[in-house]
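As structure tokens, one chain now follows by itself in the form predicted on its own.
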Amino acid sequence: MKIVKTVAEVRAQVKEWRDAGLTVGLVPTMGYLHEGHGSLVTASVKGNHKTVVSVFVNPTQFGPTEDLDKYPRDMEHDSAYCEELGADLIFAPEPEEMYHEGNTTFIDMTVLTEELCGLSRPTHFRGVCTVVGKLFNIVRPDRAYFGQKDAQQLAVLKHMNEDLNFGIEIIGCPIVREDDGLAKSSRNTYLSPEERKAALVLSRSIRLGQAMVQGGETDAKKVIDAMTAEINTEPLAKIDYVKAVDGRTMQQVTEIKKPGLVAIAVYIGKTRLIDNFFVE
């Protein structure tokens, strides 16, 4: 496996690897890599010839009072993972490589950014649309790798590719889950151990909506309401949202039906999780 640092050197490998008419898949992180990251991994090592993994903390999809300079990072850790899963390529490039002075172009949207993370997180999802945009003019990939537990991103990304005709095939992965059910996220490091054990309110009104959902329940209100009544259980919590949203469009509904979103974001201490189930 190879680690290279500049957009040449991974078109060239790409090229090399077209040339021998092989198909190749990407895996866009911002590195700190856990099992949710490797399940993209693993299926795009499953569903292409060659496997290009990007390790790349955007600035430009952090907010002036987001973490940034402390979200970690381990770029040893990264690489044996990634070796261990199998893949072939690790792009690591420096913020500098990915963003020349003087850069003044970006990727935005409307209405799919304007609901649940787009409302606390107004520049959040011009960075992302940015960066991978980016990512898929340099590698040019066949298919590339998302998780569904950043279901918005997702919706987004697929909207994108569509809208600026990149002809990617876009394929969604479901949430890893520890095993007392938090979903998988770097920033679970964040938390100190009374945190850890409050954090699991998100993961059990997840699972309290999707009873009340699979129990024939349409009405988003009685759902929200329910879910948000579980989540205040936990003194340390802080709502950022519950929202039930149409699944393609992000915009929020009154009846839950397929195809259909439902998302929360919730503060645990000073650190911010998101989780989600669908309705498909």
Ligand code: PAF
Second form
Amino acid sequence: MKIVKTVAEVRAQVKEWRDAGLTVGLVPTMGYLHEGHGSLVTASVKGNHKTVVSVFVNPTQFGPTEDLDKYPRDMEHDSAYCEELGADLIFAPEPEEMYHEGNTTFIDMTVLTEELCGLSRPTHFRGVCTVVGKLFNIVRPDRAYFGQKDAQQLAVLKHMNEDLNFGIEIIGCPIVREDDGLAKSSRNTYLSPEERKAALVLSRSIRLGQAMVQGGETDAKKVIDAMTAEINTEPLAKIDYVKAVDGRTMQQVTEIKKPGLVAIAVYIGKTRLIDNFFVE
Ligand code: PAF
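The form predicted in complex with the ligand is what I need now, so please give it after the form predicted on its own.
Below, the chain from earlier opens the complete complex, with every other chain and molecule after it.
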């Protein structure tokens, strides 16, 4: 498996594969890979002849007071893990390779970015869409893989792919959880042992909401109130949002119906964690 740092090297390698008639899958990541990312790489390796994993902590998707500088990085582990999973190429550019001096072009999306994380992190999806759009143009994959834990991101990127005619198949892969239910996240590493226990309140409230919806409850307020009450039993937890939205438009709903999404963002101490369930 090769590791390259420049756009030119990625393009040259992908051209070679294309000339040989091979299909290419892309797994965009910010590194510090865990089994959640692993499931995306595995899906890509299964579904394509060649797999490119990008490892890039994208500065434009972090707000000014967010954790860009302390975001965890471990390239040695990431490359060994990708190799073990059968990936073919890691693209690990420096920020200057992705954003040349004087870069003034960004991809902005309305509607789908108005609620949930888009409301709490107003510049986040502009950064995500821009970097993923650039990666799509650099790699030109047949398929791209994203986790359902970032459910709004997945909906936004599917929409961008249609709006901007990238013509890529966007594949969402299920949330991967620790044995005790906590959704895998690179940010789990910020949690102290006490916070790690407290963080279980996220998956507990998700299970509670999901059981209510599976039991036939469609009143969004009732589901949200029950999930909120569950989260508020944990003294270390501070709710950012608990919301039910339409699964395609990401706009809030009062009645939960298919396709729907119930999503939460909760601070455990200083660490902001997200979780969700789809209603499909
Ligand atoms: O989900 C992530 O890790 C990032 O938002 C992504 C898609 C790699 C863009 O930087």
